[in-house]
Structure formats: C-alpha cells, structure tokens
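Only one chain is given next, in structure tokens, and it is the form predicted alone.
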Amino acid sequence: MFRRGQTATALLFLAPFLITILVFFFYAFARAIYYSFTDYNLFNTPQLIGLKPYLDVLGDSLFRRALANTLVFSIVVTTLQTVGALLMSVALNNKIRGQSFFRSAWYMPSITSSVVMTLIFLWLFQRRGVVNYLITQWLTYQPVILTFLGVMIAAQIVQVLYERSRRLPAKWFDPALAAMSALIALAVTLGLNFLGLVGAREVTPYDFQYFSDSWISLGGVRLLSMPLLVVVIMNTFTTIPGLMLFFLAGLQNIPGSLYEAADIDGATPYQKLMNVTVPMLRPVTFYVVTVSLIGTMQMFDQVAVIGSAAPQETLITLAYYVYTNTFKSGAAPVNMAAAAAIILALIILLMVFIQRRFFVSPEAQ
C-alpha cells in the first residue's frame, strides 16, 4: 500500500509520460473516431455524415489492396522474424570462442536507419544492381560450380562410407573428410576445365526490374508484388537482430538442468530445441509475436522511402493510405484516411486478442 505522500510523488514523476498519453494517443484517438464520422477535409468545418466515410473506404479498391498487401506482409515477416530470432538466439547462446563480437555484430542492422537500409537496399536490387550481378554470375558458372559440388558430395560418401567399412565413427559433415573432399573436388574441375570439359558459358545479363509491377500469384490471386518482397527481405533482416536479444534473455531463464536430463536421455540438438527450448519460450515468443504483428501492421517508413520507385499498387500499406489520404494536395479526404485508421487500430486488436486466445499458452498471459 502507497501512503500518500509516495502516491503523490510517483504521480509526479509519472506526470511526463501520462501527460504524452493523454495528449498523443487518448485525445489523437478520440479526434480520429470523430472526423471519421464526418466529411473533413482540413479546411471546412467538420459534419456529421454517419458510416458513409467508411463505405467510401470500403468501396475504394487502393484500400482493399493495402489491406491485402499489410496483411500478407504482416504474417510473412512475423513468421520469418520469429524463427529467424529464435534460431540465432540459440546459435548465439552457445559458448564459442568471440561470442561477444558475434553477439554485436549481428546486432548492427537493427541500430542502422531504416531509411538508410531501404537506400542499400534499392541499390542492391536495382536493374544494374548487385543482386542481377550475382545471379548473372551464377548462371556464368553454373557448370563449374556444379561440377564442383557434385564432385564433393560424391568424394564425401565414398570417404564416409569406406571409414564406416572400416568400423571407424565417421559422420556425414566430418570436417577433416569434407577439406579432403573439398581438395578432390576442386583437383577434378580443375582437370575438366583444363580438357575444356567444363567452363563458364556465354549468358545474357540478368535484367529483372524488381521495382515494377510483377506479383506472385496463386490461382490467378495476386498475393505479393516483387517491390513488397524486397522489402520484407530488408524488413526480416533488419529486426530479426533486435527480437533476438528477447529470446536470448528468455533462454538465460532455462534451467541446464533440462537439457542435462536431455542429455541423459540421449536427445539429439534438434529434439531438446523441440521439446526443451521452446515450449519454455512459450512467453517470450507471444511478446515477440506480439510487437511483430503490431509493427508489421504499422509498416510505413521503407515504402514512404520507394516512393515512386515502385508502381503504387504493389507497396501501398494502411499506414501509407493513410498518410497519403491526410496530406494530398488540395482538399484531403481526412475522413476517409481517419476511417482506415480506426479499421487499422481494429485489425491489430483483433489480431493481438486471436493470438492471446487461442495460440498462447496460460503461463504466457
């Protein structure tokens, strides 16, 4: 129990940040619920006009397209996210030798700006870019590297089964087999492309335009357009890093005497992360799960970055319908971006209340 006077100074103490609340969410919230009832355009004086705000967002088909791109977006990247995060917390949460190093290093992307990571990005996947290099590159020498692969693959079972023959314990990624494999294969093409056996080829630059208006279909559905692909690769790249920091603090919580009982009972890395690892980060990975959906949802920064270097269609999300509706030139349809507004802040409660109903474990909440 607080007795007064402590209730008073944590009150004041309290103060900035209710203060922030109270003026940029409660009264910014209240304002948007009441222009989305009526026909403000920032320079009238707002009328009630009842649902028909909503039915105009409703009917708009640049609406329904942000709402299906936010929620493909919202669903790949959270997923990609969560697993992604889980796996490297567990990698990093080994004992290796420069732990710390590695442990920051992947964490860079997640402190650099998203607007600069949208930029790298954009010049990475532009039509003479890096990645079109790369993939033109490959099919140079294609042949060559498969010879080479083939070979190793092919080097590695004879080695490892003629240990075994043996009675020796040899495994399948045996280091010290796979470097003897690795020279074999490499002595092989090099033969090969001495003979003229096997050499790059002749190829077309690769010239894919992934900021243009090219989509992932199914059943004639069009699901994800190549301009949203990139970003949720540059998206899942970038905070994969901070979410992992989540289950790496979850994974300090484990008892080692899970995985020594584990140990015990001769279970393989894979089945203590199946059985231990995650249902004990059962919490952790509903709060991650959670401020992915919402971030996700609220997607704005790298498509406001593109811009129109992509047509609009294929990058819109709600937030950027939003933002594009309040700041048009001339008369803004305020009233209609401060409906898609309150339907965005519905989708995620929505989304945020399934989750904690139905796929959350009761020690979670």
Given for the second form:
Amino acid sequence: MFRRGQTATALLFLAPFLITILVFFFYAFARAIYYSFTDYNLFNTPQLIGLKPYLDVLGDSLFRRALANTLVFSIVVTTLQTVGALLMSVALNNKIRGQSFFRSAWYMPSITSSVVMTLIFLWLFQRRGVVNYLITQWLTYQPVILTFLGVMIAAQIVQVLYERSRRLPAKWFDPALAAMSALIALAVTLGLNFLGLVGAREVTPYDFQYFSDSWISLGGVRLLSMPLLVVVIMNTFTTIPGLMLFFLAGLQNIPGSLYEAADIDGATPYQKLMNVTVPMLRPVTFYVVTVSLIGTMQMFDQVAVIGSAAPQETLITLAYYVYTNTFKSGAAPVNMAAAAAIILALIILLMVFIQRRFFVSPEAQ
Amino acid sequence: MKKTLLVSLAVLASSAAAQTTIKINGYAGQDNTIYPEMINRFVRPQVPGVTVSYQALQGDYNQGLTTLLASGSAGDLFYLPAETLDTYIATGKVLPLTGQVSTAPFLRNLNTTFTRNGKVYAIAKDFNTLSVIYNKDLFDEAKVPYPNNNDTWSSLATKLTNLKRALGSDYYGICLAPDYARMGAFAVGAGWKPFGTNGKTNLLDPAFQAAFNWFTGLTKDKVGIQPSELSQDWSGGCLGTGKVAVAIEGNWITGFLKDNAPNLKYGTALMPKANTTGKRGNFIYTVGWAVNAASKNRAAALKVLNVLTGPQVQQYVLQEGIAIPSRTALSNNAFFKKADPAAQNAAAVFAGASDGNVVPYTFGPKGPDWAKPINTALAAALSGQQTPAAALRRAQQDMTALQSR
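Form predicted alone done; form predicted in complex with its partner chain now:
Zooming out: every chain and molecule, the one shown earlier first.
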C-alpha cells in the first residue's frame, strides 16, 4: 500500500504536468463550454443565451462546408496514411542493405516543419509551378516515351517467349532480359527519332490552377476540392513516416515462428501480409487510426499557411473555422467559435468511440 | 552614500514620470518607415516632453489590433480602418472624438465615414478612391480610343471588346478580381445602397444585379480576366505585365507601377457612368486615427493626433506621393495640376471622392464576413461555375443568415 509521504512526493513530481493540464485543458475546456451558451464577443460581459450559438453555427453555410471538408479530409487521409505506413514499415522491416539509411531517409518529411512543407507544396502546385511543368514535359515527349516503353515491353515478351521455347526458366521480369530489352528499345527509339517518325511535339503548356474553386463532385454534391486534394497529398506524405515508426515497433513483436509456419504452408508474401502481419498488428493499427483521426480532424496549419491563396470555401476546416471566428476585427463571435469547437470535440469523441466499439480486436482492450 | 542613492533614485523616478510615452499601433510595411520619420520631424518639436513610439502590427492588422484591445495592451493611438469601424466601435474601446478634436478642416465625406450616431470616432489619416487606369500603348496599338471621363458602362465595354478583338489571344481588356472592393463601386453607381434603412443588405436589388451582370459579363470571350489567371494577385499586377489594358484601382497603383513597370505609359480616367442612372459610383477607402478609450495619457494622445493630422504632416504626405491627404485646404494644391501620370491619377482619385454616388468602403457591424457572400458569388460567376443569377441567389441566402445572427 502507498504511504502518505509517497503520495505527496508523487503529486509533487506530477505537479507541473497536472497544473498545465488543469489550466490549459480543463479550465479552458470548461470556459469554452460556458462561452458556447453565451453572447460573448471578446469584449462584453457574457450573458447566457442558451442554444442560440449552436443554432447560428449550424445555420452557417461556411460551417457546414468546414464540417464536410473536415470529414472528407479525415477519412481520406486516415485511410491513405494507415495503408501507406503499414506497407512502408513492412518494406523497411526486411533485412536489406542500407536499412538504417532508408529508415532515416523516409523519416525526413516528418521532421520538416509543416509550414515549410506547405510553402514547398504551394510552390510545386503553382500555376507556373513544377507539377504543371512536368505534366507539360510529359505531354511534349509522350510519343518518344510511349514508343520506348512499347518497344521495350514487346522486346521483353519476345525474349521471354523465345527463352521458354528453348525450355529455359525465364521470368517475365528477368533483369538481364529487361536490360537487353531496354537497349533494343533505346536503339529503336533513337532510330525512329533520327528518321523523324517519332519526336517531341508542340503542346500548349498545361495550365491547371490547383488553388482554385474547382471540385471533385459526385452526383452534383461537392466532395473534395482541388486545393484540399493538394493538402491531402501533402499531409499523407508528411505523416506516413511518423506512423510508420509505430508499425515498425509493432512488427518487431510478431514472433518469427508465425512466418516460418506460413512459409512451410507455402504462403505467398501477400498471404503472409494479410493473414499474419495485419491481424497481429491490430492493436497498433487501432492506435495509429485513432491518432490519425484526431490529427486530421484538427488539421489547421496547412490551411492557415495557404490562407487566401485558395478560395476559403475550398479549404476551410473546423479548426480553421474556430480560429477565424475568434480572431476577427473588433467584436468577434467567440460564442460561435466555442460552439464549433465543442461540436468538433464531440465528433472526435464519437468517432473514437465507434472505432473502439466495433473495429478493435480483443487484444487491444 | 545611502542618501545620495536615494536622491538619485528620486530624480530618476521624477524624470520618468515627467516623460509621457505615447504608443501608436499602425500598419507594417511602408508606414513602418514613414511614420517614425514623420514623428521625429514633426511630432517631437511640436509636442515636447512626450515620447512617441510607432509599433507596427505585422500580419493581419485587424486581428492584431483586436487581440491587443482585448488584452488591454493596445496603443494610445491607433489606425482605425473604415471598413471595420463598426466592429471596433462595438468593443467600446474607441474614444468618441466629438468635442475633443475639431473635424472642420477635413473633407466632409471623410468625417461622415467615421461618424456613428452623431459621434466622430476617428480623424481620416488620408484616403483613396477608384479610377480607371489604362495602358496607352495597348489602346494605340489596337487603334481604339482611350477610356475617358464620359464613358458609360457600355461604351467602356465596347472599347475593351474592340481592343481584345484587335490584339488577339495574348492580351486582355480588363483585369477583374472577384472582390466587392471593386465590383461594389459599380453597384453604388447604379443606385444600390450597401445597407438599407433596416440595416439589411439586398443583393437582389435590380441595381446590384445590373452591376453584377455587367461586371461578370465582361469575362465573355476573355475580354475581362481574373488576376489569378495571369499569376497575379491584384489587378495592378495585371496592368504591370503589359498584357491587360485596364485596371480599376486607387492611387496606390502609381507607386507600384513606378517600381515594377517604369516604362509603362498609363493614363487615368474617372469611373464609368452607370447606364441607368448616368452617375459614377465610387468607394472611399480610408483609415483614421483613433484614440484608445482606456488610454492613461488621453490629453497627450490628442495632442499627437492633432499634429499627425495637421497641415504640415499632410503637405509632406502629399509631396512625397504617399497618399491623398484628408484636409479640404489641400484640394487646390499645385501637385494635383502637374502633368505627370501619377499626379493626374492623384487628381482623379481626389475628384472621385465627390463625383456621383460615393459611399465609404465599410462592412457594417458584421465585419469582413459581410463581404464574403458577395466575393464567393463573384468568384463563381467570373469563373463560369454558376450563372450570375444562381450565384446571387445563394449569396443573398448567406447574407440573410449572417445578418439575422
């Protein structure tokens, strides 16, 4: 049993953490709940006005857009980054040469500050940015590239069939044959280019505006905006490495005997992944999905950095909605910001609860 | 020893008390270099015993000022942008200046802009209005007459269409940002009022619809083009590229063109007249000097305000080409009669403040959110995603929801 002195010492050591939590979480949370039922605007003395702020928030079309954007973003990114992190960790768990180099290299994006990453992506996806430039180059050299690839595939098929007709065990992706095919394709392409039959063509520069008011719609319902899609790509790219570490740690705990047994049964790598790795990683997956859901539901920094470079409707998320309603010019609808924040918190709680209730295996509990 | 220490401490304390410090919050950028210099040059000699420090707010000025006011650490004097005036008055932190400062020397339109319920809340620092700035070379090359002060919406549109037809696909008639700050001026010319008698905004008013349709209709056949389509973020940038013939901007464009397109030959015309009313529309953009109601040095702050809005400072502002000053007495200044394009632009902008239907550029009690439905509708209609009618219906719904909150 604890002795009195011990409890006091423990509390003393925990005090910095507990006080921070009390002030910056519980006190702030309680204030937010209180403000969400008042007419507070940063300058007045709050008066209780009941549910009106919640009704105002729900009646605001920008809030509904922010909610839709956040949910779509959260679901898409969580799926992409969980699957991506799993595949990446499985790849890095193999004993390959330079394993530690690849582990560090692939972790780099998550060390870089998200503000810097956003600026780099803004630059890549500008109207006259790198992405549009590369697409223009691809369109220009398409005949040459397609000829090269076509000839290479044809040469590979001919070679493999020839080897097999001589009863030699040739695989479709045999590297030695592929090198030969590539050489043949290069020669043919150069020859055709020299004869003037195949060459770069004149195309109008590809001119897509990534940060414009364009949407991917389904049956007339606006699902995902182009600027948000750019943020999805960016967010997935930067968060996969962090989540990959959790999976890597989880992979270390899977007994090697399970894989040996699977090998004896003649399982393919895909079967081993689906029937051994994925089920054994379920507790880690639960953790990763939860962390990812909470992180994506609260996504803010990328949107704030892109700011007015994209139309507000295309990018606004719930966290950004809360921010813009708190920091306005003069008297600001802080009550609406508080109400939106509470709604966001409830949605996250609900999502985690549902996930815990239905999707988690007994090992995780 | 102890005694000398006490005496010197007392001397130090008394000199600190005698020295009043006035803190000013204003814009960053250009103002951050101009104002400290003006304070040194004009305020210091005229207000002895007062130290004045200019503290620029980086980033979004309105957000910064709101945070400072809410936490009680804002300056004794601060810039009060007219567009967000109402939201700041609602905070109760802006001192009414009626009876404290004489408003008589300033343009009446500017005083009205800062007046609410009979009280003046700020003195205009300077101001701007809109004018039509055009690239002379493009009009010459297309053999189309320049825009002039007698143009109507339709005659201007005809000129732009002819120019586009003559110059081909690499050139455009006019640069149109999806922004109430530009389109709204045309609606005002057609007789629309941003706030009705009940304080509500009617975007389905025929005058507003006419201006909206004319403005967004210019994008037909790419006569009008959005700045973003030329990788620019405002129409001044478009004009600077030399590919666009006309921009609707204020006097701030002259400094930009001087630095970024020094060889561009440009002229200025007054805003075109609305077809229906035969009147021009214009906005007055202005920023005022306001006093913090919680300031402990109110008397000193008012003295500094008087110097900063005084004739000497305003003459300096005009001569240096910084802005159009707000004193009536300066309207006959020799600068306005100079022949160079920047001075002519300044004269047109000055004239714009009292020609036709002119209203202050303000957002009302809901702040910048008020303009968002209009801007969204403009973006949707200019990019062709929605018909002007559908875009306006949606905007009116959002406006009603916002104003009934």
